[in-house]
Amino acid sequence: MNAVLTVDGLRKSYGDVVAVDGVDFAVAEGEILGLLGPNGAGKTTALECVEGLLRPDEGRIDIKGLDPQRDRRRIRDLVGVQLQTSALPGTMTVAEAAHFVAAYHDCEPRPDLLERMGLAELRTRKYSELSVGQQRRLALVLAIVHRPVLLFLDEPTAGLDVKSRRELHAIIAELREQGTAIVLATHDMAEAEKLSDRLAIMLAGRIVAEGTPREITATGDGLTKVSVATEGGLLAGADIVLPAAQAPFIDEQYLVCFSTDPGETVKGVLDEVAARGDRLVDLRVERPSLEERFLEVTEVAS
């Protein structure tokens, strides 16, 4: 893995209080992680101290080749940040603050980017006159105007409205191809799951699972629904047991049931079905959801 960003044994408290024990992960050139948490599972605090803004107690941050705290005027130009809430001026208007973000990173500003987040008629509207969507897009545009390697976003389509979060999503995806490493913070499942190749649970300041999307939502306790349907309907009117499986029910015109092995029940399935000469019309075999996966992992944890 041609590892971009690299934390290893990352520890930060406040007095008695342990935000961040022991915390290891990495992200890849072109991989966007989710990192997901509770409020208070020490998420923040764990990416303030990679991007500088905290000094770490112990462990060791390296964002390629350099530190954050020893390097700082190097790493400006390599790590974007999109954070929740922005220390902007409220006087400040849109076209001045791309124009100042730009020549902070000393590189061009990037009009085209506003155009894309539905900014470019916004450019003399000052940015205390910006509802919270278009402060959302504006921070977007800011933290990828100087290309960089690495990029943060802190709860990105918070306060977004549905086209501007399908533009958002499509930078993202355009950004990842374009070899930029992203760490993503979100309490949106749907979105974690849809964006991240990899996804990393923090509760009470640790790493508790971490995966691809598909390896967290398979493991654990979650049971796999198993759902059929067929032409004659005669499965629904049955007492049939199937392998692996718990007691069937039948919702509308489907037989429906939860499964621990959904191989072993699917073959059960098919074979009822043959053995009463029916016909199959419909097979539905859905994995447990990520929010469902990360509660159990969370109240497990816990």
The other form holds:
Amino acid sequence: MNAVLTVDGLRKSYGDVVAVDGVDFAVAEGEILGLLGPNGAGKTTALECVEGLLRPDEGRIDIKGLDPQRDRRRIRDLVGVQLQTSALPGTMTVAEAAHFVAAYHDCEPRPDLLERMGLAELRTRKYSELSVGQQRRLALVLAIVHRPVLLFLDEPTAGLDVKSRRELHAIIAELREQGTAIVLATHDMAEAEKLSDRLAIMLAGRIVAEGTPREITATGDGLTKVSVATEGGLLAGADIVLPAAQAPFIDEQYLVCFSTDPGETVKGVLDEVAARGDRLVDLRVERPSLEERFLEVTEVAS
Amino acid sequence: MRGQIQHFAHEFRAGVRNPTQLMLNYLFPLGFYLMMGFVMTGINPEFANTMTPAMAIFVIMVAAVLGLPGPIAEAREAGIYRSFRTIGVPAASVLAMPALTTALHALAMATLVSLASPRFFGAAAPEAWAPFAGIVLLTAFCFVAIGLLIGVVAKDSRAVTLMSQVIFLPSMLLGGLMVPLSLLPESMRTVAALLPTTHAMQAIEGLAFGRETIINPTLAAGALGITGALAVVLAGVLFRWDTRAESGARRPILALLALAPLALVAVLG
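Since the structure above is the form predicted on its own, I would like to see how the form predicted together with its partner chain looks, so please show that one next.
The next block holds the full complex; its first chain is the one shown before.
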């Protein structure tokens, strides 16, 4: 793995309160790490240490061989940051903001990004006159205007409409294709599952689960929901034992069970339907969602 | 360097785009100046003797002490400096750009009132314009540095108002702008000697108008410069990127050190 960011044993306290308690993670080129966790889990503190905004109490942070505290000037052009709450001067226009940030990164402003995020027609509008969603979109444009190799996105789609959210997802996917390493902190499970190559779930300052979205959802109870409806409803009243499944139950017109091996269970269901001379109307196999797994992990860990 | 140029341009524009800054850089000083020119010279003809330096110092003080600190504290509270930090804006630029642009706006107004006062209100013109200009520049440096320091150390924008008024009101009443230092009671002179306006007026009166002064005008000019330099250093040391920052701890009491040169000269001079 060609790591762009490596974090080892990161610790940060505020007085007696331990916000980040020995966190390790790494992000490679072209990889998206989704950082999940309930409010107060330590995600933002961990990110702010990595971004150089906070000084960690312990631990090592390495961004392409540089330290965010010691090598701030060299790192600023490698890293793009979209803060959870960012702000610009109210009198600055959208175009001025693009020029301002590009000038500090010594690159050209990117009118194409303003266009894609629906900000081109707002070029002369002052920051104070933008809606919250427009401000968020501008913050994203400014975070990637210099084509960073490492991008931190903290709740990037909060406050965005559907179209902007979709455009942002497309931009993130493009950046990953171009080799940008991305750390995505979000509460949006669907977004995390869709975009992330790997996920880390933080709780009380620690990472309590880590892996690909499939690995995360497959661990724990890991039961897959199998629901079946038939034309004659002949399964409903029967005393059925399905392979690799817990005892089924009826939910409206569906026979439902939770399976440890959905392939075996489905095969068993089809055999039962055929044996009873019934006809299949609907068969659904649903993996546990990331949201369910997240709640399970956080409940167990807390 | 491109970043600094863009930053300077932004801060300069903000000085006229932001209604509060426009008011304090230009509209309020101009209105007050016109009122003093039309009314005060009629009520007290002696005012014409000090009107030129007094009004030049006044417009600088309003822009620097009332106008500059507010936007600094507000930007810190709103998280603007935090955003700047992620972009890579150096702390030196965060402090220098508003200070430089405020100085430019203030000096533009000071030039206007210095040239207009003798012509339109019969005010005394300096005998020596070069020392006058030099001390006006020093005064701008000193006040802008003090404004910067207030913006940096004030806990929030409400504290800015309080701290600015602690400098502004005594300066207006006792600093030689309205009433010459020589007419103040002895006890009040001690307080007045701690104010930059007193030193600015004494330096201009002595070096640009050739008048007798109570405080040595050269020492007074030096005190303005050293006070400004100390305030700049303290602002740099005490600067915080945001309200949660751990560096540059809030120690507003340290800011009082900036006034030490004025007190020292008051004792010596």
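Everything quoted here is computed from the prediction, not taken from an experiment. Numbering follows the first chain given and starts at 1. For clarity, a rigid core is taken as the largest C-alpha set superposing within 1.5 Å between two forms.
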item	value
Is_shifted T260 between the two forms (CA, 2 Å cut-off, rigid core)	yes
